[in-house]
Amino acid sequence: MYRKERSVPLKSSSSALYNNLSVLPLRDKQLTYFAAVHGSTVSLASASADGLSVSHRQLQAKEGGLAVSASIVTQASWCVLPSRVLLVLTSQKGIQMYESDGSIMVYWHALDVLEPPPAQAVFARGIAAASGRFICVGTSSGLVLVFDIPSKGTNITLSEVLEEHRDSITDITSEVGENPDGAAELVTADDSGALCVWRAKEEFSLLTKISAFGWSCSSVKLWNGVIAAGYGNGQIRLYEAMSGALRATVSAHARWIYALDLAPLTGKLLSGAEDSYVQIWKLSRSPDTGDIEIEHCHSECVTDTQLCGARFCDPEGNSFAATGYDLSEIVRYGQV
């Protein structure tokens, strides 16, 4: 069971964007950082465990050249690498990387905008750290940009571009559980609902491709070789990462799923959707057959709220937070 805790106020409300909440727990400081996007700004809040002490910062989307109007931010996410933590922002103009508290911008990558087809938006979206040294970012043209991140400093380089998707990237995830050598390390999802599974060495290689089935995939997670993907029809689908085989289909929500998250230490899966519900699930493998199993654990309704972001606040999944469209706060829940 989870119980509502003190909410964290935001300086501005949350936009209706996929995965519009990022959480960075800092256990040594007894603090949790939250980030949510509104228009051309990102609201950052750091909150104490009891929620009584909250500090705020706002980041603006960087403009490229002689910009007339403010660039819309599409996502903000912390990327945790062994040597450093970076806050990555994606927008219509490019990709910004900051130190974890948002104080210093260490890298800016402009999107190549030559002559996009009429009525086609240009933006970056989908952010994930991978393989201990890379940050992968998706684009509206279906490309996945792979950045090589040094252990310190600003000498970040674009090391590779993955060209497998034909539609806009929606989300990217990396393995959060055990990762044996040669296993899947990265999953990319696009607007058509197609998924690509990648192995990372010095370069990324495609392991398998999972075909679309008519619904956009808005959020994807990878845990112990299991892919959990959330779709516009409210379904969660579970796949074997190595083979791409479909193992389970769950009618999880009545409306479009906007966010998934996984607690790496326990295999808890969280889903948040337009239907106002956050659902908590438990993933596991059968000790006898090795089959993927999913069990429903908890359901929480955030009344009259179109949820657009939801995240666990700790690696065990003992607490979670959620944002909603036009909601100027982050609602938090803790296990009792």
The other form holds:
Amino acid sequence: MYRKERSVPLKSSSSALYNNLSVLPLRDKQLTYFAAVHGSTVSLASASADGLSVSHRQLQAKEGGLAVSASIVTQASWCVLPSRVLLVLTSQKGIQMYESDGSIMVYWHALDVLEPPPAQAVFARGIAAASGRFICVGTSSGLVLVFDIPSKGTNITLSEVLEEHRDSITDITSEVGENPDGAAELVTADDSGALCVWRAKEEFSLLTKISAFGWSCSSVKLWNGVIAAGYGNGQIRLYEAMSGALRATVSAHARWIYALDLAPLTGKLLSGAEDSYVQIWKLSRSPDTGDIEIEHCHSECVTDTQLCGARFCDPEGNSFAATGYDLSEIVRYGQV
Amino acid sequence: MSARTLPLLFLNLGGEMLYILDQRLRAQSIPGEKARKDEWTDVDRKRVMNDIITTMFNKKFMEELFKPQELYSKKALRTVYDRLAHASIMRLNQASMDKLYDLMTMAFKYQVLLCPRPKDILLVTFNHLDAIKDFIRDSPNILNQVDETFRQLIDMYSCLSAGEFQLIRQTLLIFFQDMHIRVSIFLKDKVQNSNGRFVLPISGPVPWGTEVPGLIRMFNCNGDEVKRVEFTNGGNYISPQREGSFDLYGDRVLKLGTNMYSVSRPVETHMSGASKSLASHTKENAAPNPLAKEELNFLARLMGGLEIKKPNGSEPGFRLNLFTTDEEEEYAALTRPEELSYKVINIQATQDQQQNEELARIMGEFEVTDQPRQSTSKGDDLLAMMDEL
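Form predicted on its own done, so how does the form predicted in complex with the partner chain look?
Everything in the complex follows now, all chains and molecules, and the chain you saw is the first one.
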């Protein structure tokens, strides 16, 4: 059972964008960082454990030097690598990487500008750290850009471009659980609902592709070789990462799912959708049959709010946070 | 973000504008024989509706509208509606125009938010167009223009995927972000809370294509279903009945976008209580001027297609009041919170001479029958005209 805790206020309300909440728990400092996107701004809030002490920072997505028009940010997410943590922003103009507290920008990658403007929207979206040394970012044309991140400094380079998707990338995730050699490392999802599963060595190679079934996939997570994907028709699907086989379907929500998150130490899954609900689930694998199981644990309704972001605040899944469209706060819940 | 958003935004806001104007004109109209020279009649109402609809669906204007482009600010869009509302013999004061725009935007925000599927925004648009066609059912020429636009919409949007529609919806929601103006008809119907936020129901039919939540199905590695578990998701949902029609004619099923006003349900807005979420609104108004240049380009292209009929010199302009009395309108103008005023784009005439000459030429074709202004150049005329909007 979870009970509502003190909300964290934001300097601006959250926009209706997929996966629009990122959380970085800093255990040693007893602080939690939150990030939510509003238009061309990212609101950062740093809260103490009891939620009483909050400090704010706002980042603007302006590219260095030239432009005057701010571009819309599509996502902001912390990428945790063994040696450093970077805050990555994706927007209509490109990709920005900052130090984890948002204080200094360390890298900027511009998307190609096309003249005349095409009918297709141009933007970057989908962010994940992978294999302890890469940050992968998706684009509206279906490309996945792989950036090589040094353990410190600004010498970040684009090392690979993965071309497998034909529709806009919606979300990217990497394995958060145990990872035997040769196993799936990265999953990329797109607007049509297709998923690509990748293995990573020096380069990424395609392991398997899961075809779309008619609905957009807005959020995806990978844990112990199990893919959890959230779709526009409110359904969650579980797949075997190595083979791509469908293992479970859950009619979880009455509206479009906007966020999924996984607590790696317990296998808890959360889903947040436009229907105002956060649902908590438990994933497991039967030791005898090897079958993947999922059970429903808890429902939480954030009244009159279309949720756009939801995350666990700790790796056991004892607490979670969510935000919604037009909401100027992050609602938090903790286990009793 | 999505470059296909503007036609939907413009047509739906335009549709709401027509619903409101129609309701106010009916409320203020006097039977023909009894009307004095400065009072509305039914004939006048039909004429105003015809004039505005003809202007809205003008071929050149629609061509500009349908070009792939980013959405512009609320300020820029408001300028186009100001022009549109004055496309006939009707005149609106600033306060009434502000109220009209508030109502239009809150109504469409509500419709976008509550659409069961993102694709249903198209059904909402079709609802507006169906109603517009009913307004001008006696005029075959204008009817043809509207049908032409209808077909353009079907061509452009029918084949878009659900993901692309969601992008359009997300773009619209960014446009409407932080707007919480309270509308009395919404408050009465309990679709809006007293804090200005809309009520989101957790019951009723699920969208077409979505299953009622509550079922988990698990499969083994061969794909056979091995387990089925039910759970309670918290809401109270049922299956949907049928899907709305996306054809030129048909039952849309969805009620969003149909006319919710009538003579007995007048429209009011409350300005107080909307002050909480103004932080970003004030930021938009304080945005640096350089944005104005792109917006000027947009306006020049769009206005170029708006062929406004010049009212006959001898006819007086009829003033429509969106409030119940003149005193109320004056009071509203004086007490409108600074943060909620739709400040017009600040044009710096010295910056781009060629740009402004082009705009001045186009604007010069729209004669507003007010007192003649003392001015020395076309540029000054233009500035004065824009300032008066």
